[in-house]
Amino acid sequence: MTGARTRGPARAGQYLALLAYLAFLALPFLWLVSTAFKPARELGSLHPTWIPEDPTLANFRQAFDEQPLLQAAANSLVAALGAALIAVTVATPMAYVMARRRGRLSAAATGWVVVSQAFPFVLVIIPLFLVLKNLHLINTLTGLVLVYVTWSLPFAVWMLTGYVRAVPAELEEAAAVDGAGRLRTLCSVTAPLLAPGIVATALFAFITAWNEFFFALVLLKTPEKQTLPVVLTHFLGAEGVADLGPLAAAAFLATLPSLVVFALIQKRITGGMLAGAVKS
């Protein structure tokens, strides 16, 4: 009974700690949407509420008059995708050595992937600057998408060892002894295993890249290279005065591909998750 009693207060703490965090992940959203959908009247209102009362979409139009957010979403979904698939291509027969073959190696890779996550960009751009204008990749998306691979890759590769060391090498034995090499093992028998935990990590690839401002800020030049983090920032005046029922519904449409991508492959993102935490 008195094991019950302290359980029934500890999960209702629980489900406490966790409303407030999904509160504190969505009201900034909530907030987002509901500007993006106000006139300019309710933007000044003194006492702003949460739903518009006079809906509008002229904020979107306003939004795609001004700035070429169809040009720099295609330049995201260029560089993310370039990114995510390579990252995910190099991983995943990285990680499958470092599962398999456990020692230095391994430790090694995985001191590598702590300490290239512990590094500030404002420290590594100058350096990555100069390799890519000796390599002509200045203002140009190959360039960016080379740089989101470098930057993601050592999380990928950890990522995907948990999910590797998931599988049973009991498998890769079996296959062993029906004449199948590495490389068909893997492809055939480990890697149709992995798809949850590759999604999964493609998915944060992606993301990443998406989202990130502060390489394609430095590195492309011309508005019809840049991606829709940058040019969103062009919403911001002179004097730093954000036009803000635009800047809000063009934000709202660049958080938009990120939910949709992430609501169609929920169900293989956990299932991942799940994998990646049990080890055989």
Second form
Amino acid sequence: MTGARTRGPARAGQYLALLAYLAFLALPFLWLVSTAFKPARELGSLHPTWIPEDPTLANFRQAFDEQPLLQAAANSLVAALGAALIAVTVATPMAYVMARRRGRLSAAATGWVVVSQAFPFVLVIIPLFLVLKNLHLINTLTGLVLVYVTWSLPFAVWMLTGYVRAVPAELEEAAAVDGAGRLRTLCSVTAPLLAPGIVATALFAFITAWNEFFFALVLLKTPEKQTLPVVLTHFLGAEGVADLGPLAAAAFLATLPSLVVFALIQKRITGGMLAGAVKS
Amino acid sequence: MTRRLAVAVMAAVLALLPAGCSSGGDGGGRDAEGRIVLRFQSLAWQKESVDANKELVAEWNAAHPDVRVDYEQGSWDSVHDQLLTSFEGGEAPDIIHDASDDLADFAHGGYLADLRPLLSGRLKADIPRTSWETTTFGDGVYGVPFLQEPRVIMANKKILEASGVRLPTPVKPWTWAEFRQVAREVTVTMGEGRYAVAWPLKEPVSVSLNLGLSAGGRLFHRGDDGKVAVRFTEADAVVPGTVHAQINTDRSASRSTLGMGGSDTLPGFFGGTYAMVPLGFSYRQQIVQQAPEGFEWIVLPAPAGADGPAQGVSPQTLSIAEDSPYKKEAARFIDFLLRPANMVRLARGDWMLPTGAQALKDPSLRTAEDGWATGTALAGHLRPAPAQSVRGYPEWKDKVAAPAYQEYYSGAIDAAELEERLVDDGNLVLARYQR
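Hand over the structure of the form predicted in complex with the partner chain; the form predicted alone is what we had up.
Full complex below, order starting with the chain above.
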């Protein structure tokens, strides 16, 4: 009885903490949405409000008037989806080998993958630029996709290695005992269990590419090729001066595809995780 | 259903990828019809400014069928790294828009063309010597300075008039001592919780150095051997001392704005919390757009010191890439872009001042409306920013000067320690660049 009484407040406290955390995470986005709908006069108000007093679509109109946002969004989508698909396609067999064939080579590869994440962009951009130039891939989305795949691959492999290790090798052995070949085992037994991990890795690669700015800035020159993060900076001047209303409107639109993609596949991730939990 | 969706997405991506594969092409400097093609990377970002640039490019292309200019939109964010990569990769634009304080490394690195043999006599004569000094490195000139902005004081007209203080003019600006006194008086009339001044000092170094020129401060001293050393004189202490006193002694300046950028102070300015905000000249556009109905504001000159209303600036520039095969044509385009009438269009688009003497005479830049006249009156007093050509300045600024000034302004350290850190620590940094 006493335990139930203490559990009740404890649980309420947990929910409150969770709600507070969610609110903390949501604040910047809500503020962005609010700013996107505020007229210029309200942006300069000493007492800003959460709900715009005189909501307007002028910021959206101006943003679309001044910059090719739809084209940029399409470019970002192509680059991010391309990078995500290629990254998981290449990373999955690599991760499988690293997880199942443990040895010095595998350990060294894992170490290298982790170290490579510490390289700053500016260290690799010039060699990358020269390679892409020789391949005639400067100012192309193909070149950008290649860079994104290269950049996200180490982490994708590392991430997927953990998922592969979580799949019991005994299941594959059982399939082999039942007469399944290597390919059949991989496709029918391992791959379905890996699906949540593959989806999570693809999501990571997608969001990394969707948000990336510096490579896109350097590699894409003509306005019709530029991605959303680059186009967003066109609302910024020197020393951080910003055209705040249109910037917020454009940034709000830029976050939507990420949210949509996440909403579409998050069930897949959580569903897969829960399935694994029940089996154990 | 999910599988179908996945297949559809993959098919869409695979279909779209080839569309992205087609190269924009660098063209090798000539298009399919054999015409010369110049790439012009502009950093213009405000709508009026982008429009003006694009219109001028279109006018050039219409008048010069043999030399086509392609407009490329650059970004102030990371422009240095972006240009460096383009230079190293041999893909730099022919005509480059940047700021003069970003050119030193490119000029010393051999990436930019020396413009002296390329520019017309008209352009050379039209832009004053002090502006050319901002783009002169060693014996060469590596950019055409064309837009600049002084730091001015945006002021709430009603509050200042109500307090009865003398309003300064470009001919008779406040002295730094007078500014301190005025700020005290205005604060008293404003009442509790309000301040005469808001110093947005998120980036304290350029403000302190550039305004310091008015009092004769230089901080950087070049010796006969060409090496630069930091020395902190009484003149260098005038501006920092005034700001420090306003915040810590007089309480006539708000402490909370020390970590703010210029835009962050505007709501408080509009709301009457601050009567005056020292800002760049181009901030007028934000005030025009965001100020509430009936808000009356004026543009005042920054205070003057022993050297009058002088102050340092880093103008926006146009340069030509050393690798460009068509430097003469690029110089002709720059000359066209910076004809007096065109320079006026660019200046009005960016709410800045043109450097050209002819453009500065334009009546539209001498009107009292929106403070244009105050700015143009100050143009003759603008000098190269003190740190313009000092190698190692960015590191000195970030690692030594910015934290030292911030701590001094907040009252955490005194003037002696500020001097010690700027000079002793600063010279150690600069020495590494001058071996």
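Given the structure is predicted, the values throughout are model-derived calculations rather than measurements. Superpose the two forms; the largest set of C-alphas matching within 1.5 Å is the rigid core. Numbering follows the first chain given and starts at 1.
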- Message: Taking 2 Å as the cut-off, check whether the CA of Thr185 shifts that much or more between these two forms after a rigid core fit.
- Response: yes
- Item | Displaced residue check between these two forms: Leu256, CA, 2 Å or over, core reference | no
